[in-house]
Structures are given as C-alpha cells and as structure tokens.
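The chain below stands alone, shown as structure tokens; this is the form predicted on its own.
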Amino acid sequence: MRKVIYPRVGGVDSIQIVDVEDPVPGPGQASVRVHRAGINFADLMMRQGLYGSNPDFPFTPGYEASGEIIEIGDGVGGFRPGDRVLAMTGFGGYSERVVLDTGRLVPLPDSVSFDQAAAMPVTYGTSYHMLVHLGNLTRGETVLIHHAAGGVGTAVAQICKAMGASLVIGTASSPKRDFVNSLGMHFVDRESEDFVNICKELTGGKGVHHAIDPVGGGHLMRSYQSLRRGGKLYYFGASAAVKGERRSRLAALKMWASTPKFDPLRMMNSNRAVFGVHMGLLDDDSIFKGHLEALSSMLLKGDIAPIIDSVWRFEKVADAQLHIHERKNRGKVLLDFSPN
C-alpha cells in the first residue's frame, strides 16, 4: 500500500509517498481501506514543525478518514468485511489503509458518503465542543468567528442556525465575502474592518456571547475584547505563527510574544472564561464519541451539511496543503484514497 509521510519539518516539497505492506489487523481490530481523509490546518502546522504534539518525524499525518472495513481481527463483533465506516485515525489517516481498534470505528449508514463523513470528525466535532459541550449555546446568542470560511467557520454557521443562534459575525479575506454572506454569517472584511467594533455595534454595545478564534498571538486579546460580561472565549489554533507553505520561525516567535495572559482576577470581575481546546488530546474518548453521535443525528435531519471546497487525489496533497495555505478553501478539503 502507498501513504504520504512527512520526513522531516519544511514546505510541502518535502512530503512524501512510499509503499509499505499492508498492515494486518490484531485483536480487536479491523483493516480500513480508505477512501477519503480529511486535511486540517493542524496537519500544515505539523509539518512545520510548529504545532506540538504530533509523533517524533517521519510519520504520517490524518486525523480523520472514511472507507470500508476489508479485514478484521480475532475477536471483534459489530463489524465485519464490506462494512462503510468513519476511522478516527488520530494519526495515519493520510494512507491508503489502516489499521484501528473497532472503538475508534464508527458505522456509516448508506445515506452518509464517504466524503461527508471525513468532512465532520474534526471541524465539526471541534465547533460543537466549543459552542455546545464547553458553551452551552442557546438560542438567540451570539457569536464570533474567525476563518470564517474555512472548515471549522463553516461548521461553527450550521452548527449557531441549527441551535438558534441570532447573530454569527464571521472574518475573512474580501473574496471570501459572498460566501460567508451565503452562510447567514455577518461578514466581517478582516483586512479593513474593526470586528471588536462591530461586535460591539451590532449587539448594542454589548459584546458577543461567544467568540472562536483559530489566530492566537496578539489577536487573541481582540477577541476577548469582543465578549460581553459574562462571555467565553474559545481558543483552538495559531493560524499567525503560520505565515506561508514553509516554516517562518519569525512568524511564530512573534506570535508566542504577543500571546496574552489573562489575569484571573479581571476575568472574574468580567465574568469572562477562556477555553484553550485541542481535540486529540481529551483524556476522555467517550465525550468525542457524544459529539458525533449527536452531529451524526443533526446530520441525517438536515440541520447540518458539510461543505466541500475540494477532493485531491492523494498523489496531489502538496497541492492541496498549498491551497489550504493560500487561504484559497471554502469548507473542507480532502485527499482521495479510493481505488482507482
């Protein structure tokens, strides 16, 4: 089988593909052959070797993946050959196939294709995290978010309509502006506006009830800015320590110095709260498992749809990461590993 491989830390000219032999499934597990994997900002920042906590080089990255089971190991019930499933891969999902333990396999109904299903682990399980399982969203709230037309923004919009969410400001580059507009997003041009301003404005001087951001460094405090009393801020990336396809040890040094640090006692007076999450590293699996069972209900009633921007074949990924590090996606971006 063939899988792309970061060898070492740099641009997108360094990945690589190899040939391995197919992994053959232990107890309990079962043989995926995978059709798509999802590509997350997370994977860029890895191979820049800027994000922290993924495996010592190489090693391959994909945090999420579909396709269908073609093997199992000794004792495992529920699953068998030919089944369609979600892989929550953690690592190792950009691969032609893997090899998982059943509980991290979740069944697809014949309804859900494989690109929807490699489009929601991540961006959506993050955005309900935040907003439902730490946020406690209800209706007629409000919210802030950055990215606005990346896979996480787009999620965070269907997510807000589906809880009743009044107002979603979302920021993003001028061309990006009909489509967060087509999202029911309030666009925000963050290149020539002031969002804290117009968060302000547009809640009557109050600020947002809740405001996501993936930037972090400097503007991270903005984003606070932008709370009400009482408000939560949701911080989950560092899109400003990445300043192009190749490592820029500027970039992030300058966005590791301009990260605020917020004083206890001034966001009690507030009633402020400031959640840092990452997604790979609950302790608790089963909370994960919550949020898709619940995106998967919201899935099948319509109240949610992913959006694709594009599918590469995986032969193409450095391609793909480009587009992803030209801020040229609108919604998810996947790598096909299906049979030719």
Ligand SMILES: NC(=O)c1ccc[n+]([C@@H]2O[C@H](COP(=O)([O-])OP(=O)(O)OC[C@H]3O[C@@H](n4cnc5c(N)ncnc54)[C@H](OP(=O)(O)O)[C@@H]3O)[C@@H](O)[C@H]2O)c1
Given for the second form:
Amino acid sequence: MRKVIYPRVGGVDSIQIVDVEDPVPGPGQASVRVHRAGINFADLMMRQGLYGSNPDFPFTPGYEASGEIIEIGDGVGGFRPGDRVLAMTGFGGYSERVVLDTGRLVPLPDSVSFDQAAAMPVTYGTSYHMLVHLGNLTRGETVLIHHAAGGVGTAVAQICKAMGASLVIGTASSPKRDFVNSLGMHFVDRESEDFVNICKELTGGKGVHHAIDPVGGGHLMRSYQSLRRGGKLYYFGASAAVKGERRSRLAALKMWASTPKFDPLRMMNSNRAVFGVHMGLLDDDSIFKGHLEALSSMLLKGDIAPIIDSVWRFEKVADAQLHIHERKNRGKVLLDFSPN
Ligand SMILES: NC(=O)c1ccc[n+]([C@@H]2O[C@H](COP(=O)([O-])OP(=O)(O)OC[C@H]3O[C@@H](n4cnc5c(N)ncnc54)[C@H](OP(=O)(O)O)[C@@H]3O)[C@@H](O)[C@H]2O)c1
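For comparison with the form predicted on its own, provide the form predicted in complex with the named molecule.
Let's see the whole complex now, leading with the same chain.
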C-alpha cells in the first residue's frame, strides 16, 4: 500500500509518497481501506516543525479518515469486513490502509458519505468542545470566530445556528466576504477592519459572549478585548506562526514573543475566562466520543452539514496543502485514497 510521509521539516515539496507492506491487524484491531482523509491546518504546521505534539520525523500525518473494513484481527466483536467506518487515526490517516484498535472506529450509517465522515471529527469536534462542552453556548448569545471560512470556521457557524446564537461575527480575507455572509455570519475583513470595535458596535457596546482564536500572538489579546464582562475566550491555534508554505522562524518567534500573559486578578474582576484547547491532548477519550455522538445526531437531523471545499487525489497532497497555505479554501479539504 502507499502512504504519505513527512521525511523531515520542509515545504510542500518535501512531502513523499512511499510504498510499504500492507499492515496486518492484531488482536482487537481492524484494517481499514481508506477512502477519504481530512487535512487539518495542524498537518501543515507539523510539516514545518511548528507543532509540539507530533511524532518524530519521518511520520505520516492525518488525524481522521473514513473507509471500509477489509480485515479484522482475533477477538473483534461488533465489526466485520465490509463495514463502513470513521477512523480516529491519531496520526497516520494519510494512507491507503490503516490498522487501528476497534475502539477508535465509529460505524457509519449508509446516509453519511465518506466525504462527510472524514470532514467532521476535528473541525466539528473541536468547535463543539469549545462552544458547547466548555462554553455552555446558550440561545441568544454572540460569538466571534477567526478563519471564519475555513474548516473550523464553517463548523462553528453551523453549530452556532443550530444552538440559537443570535450573532456570529466571522473574520477572514476579503475574497471570502460573500461566502462568510452566506453562512449567516457577519463578515469582517481581517486585514482592513477592526474586529474589536465591530464586536462592540454590534453588541450595544458590551462585546461578545464567546471569542474563538486560532491565530495567537498579539491577536489573542484583541480577541479578549472583544469580550463582554462574563465572556469566554478559547485559544486553540497559532496560525500567526505560519507565513507561507516554508517555515518562517521569524514569524514563529514573533508569535511566541507577542503571546499575552493574562492577569488572573483582572480576569476575576471582569468575570472573563480563558480556555486553552488541544483536542489531540485530551486525556479522556470518552469526552470526544460523546461529542461525536451528539454531532452525528445533529448531522442525521440535518442541523449541520459539513462544507467540503475540495477533494484531491492523495498523489496531489502537496497541491492540496498549498491550496490551504494560499488561503483559498472555503470549508474542509480532503484527500481521496479510494481504489481507482
Ligand atoms: N487546538 C485544537 O485542538 C485545534 C483543532 C482544530 C483546529 N485548530 C486550529 O484552528 C485553526 C483552523 O483550522 P482548520 O483546520 O479549520 O484550518 P482552516 O481554517 O481551513 O485554515 C485555512 C484558513 O486559515 C486562514 N489563515 C490564517 N492564517 C493563515 C496562515 N498563516 N496561512 C494560511 N492560512 C491562514 C486562511 O483563511 P483567511 O485568511 O481567509 O481567514 C485559510 O484559508 C488552525 O489554527 C488550527 O491549528 C486547533
């Protein structure tokens, strides 16, 4: 079988596709023929050596994949060859086949496509974790989200709508204005408009209830300033450390150096909270599984529906990642590993 590897820190031209022996499932495991694998922004940061929690190089990225079981190991109950599944791979999803403990597989109803399944876990799981699990998002509340047109951004827009948020303010680059507005968000041009002022203006001077910041650095304090008293800030990414498809040590350094230190006394006096969120480092798997269950029932009811920007054959993985670096995606980008 073939799989994608990152041999070392590099630009998209460093990505390789290698042929390896087919993996064999051990006891309690299943082998899944992958049809779709999700690309996440974190994969791009890992390739640049800017992510703290990836395996040593060389490794195969890919948190999430969908496909069908082709073989099971001894002692497996509840799954059999031919079953369609979502695979929570952790790493290694950019592969024609993955072998996993069956505890990391979720059966897929016939009505859920491989595209939908691979597009959901990281983006929707993270959004749900922040807004619903940590934030207790309540009908009528207001939300600020950055990268509003991306994978997480589009998931946040849909979850907010389903939960009855009264206003979602979404920042993105200017070509995405119509797309962001079409999702029911109030578009803010992240380059030419001041989102802090706009958050205040649109909420009668108070600020938003929830601010979701995947940018980091000095931007994080501006998201905090967009909050009302009693508001909640979620810090869950560091896109300010990325500048183009090659690693920029300067951008990374600037991001770390400008990251604010929050003062607990001031937080107490304004009743504001700051959450740090890293879904890959949640200790308790049952939390994420609970989110997936809630999200799958929202999907089956039609409350949410992943927006797929594009699906690329895995041989074109470098172009697919470049597409995200160039900020062209509107929704989720997937890799196609299905047999030709
Ligand atoms: N902590 C966690 O557990 C967790 C989980 C999921 C995602 N995240 C974070 O959430 C953010 C969104 O993730 P995603 O996978 O949904 O990605 P995404 O939003 O689809 O990422 C691509 C978009 O990000 C924007 N962007 C901002 N800075 C950028 C840069 N330096 N280079 C390229 N694009 C940049 C671009 O849109 P515009 O410029 O038009 O806005 C681009 O289209 C990322 O920072 C990611 O690391 C964290």
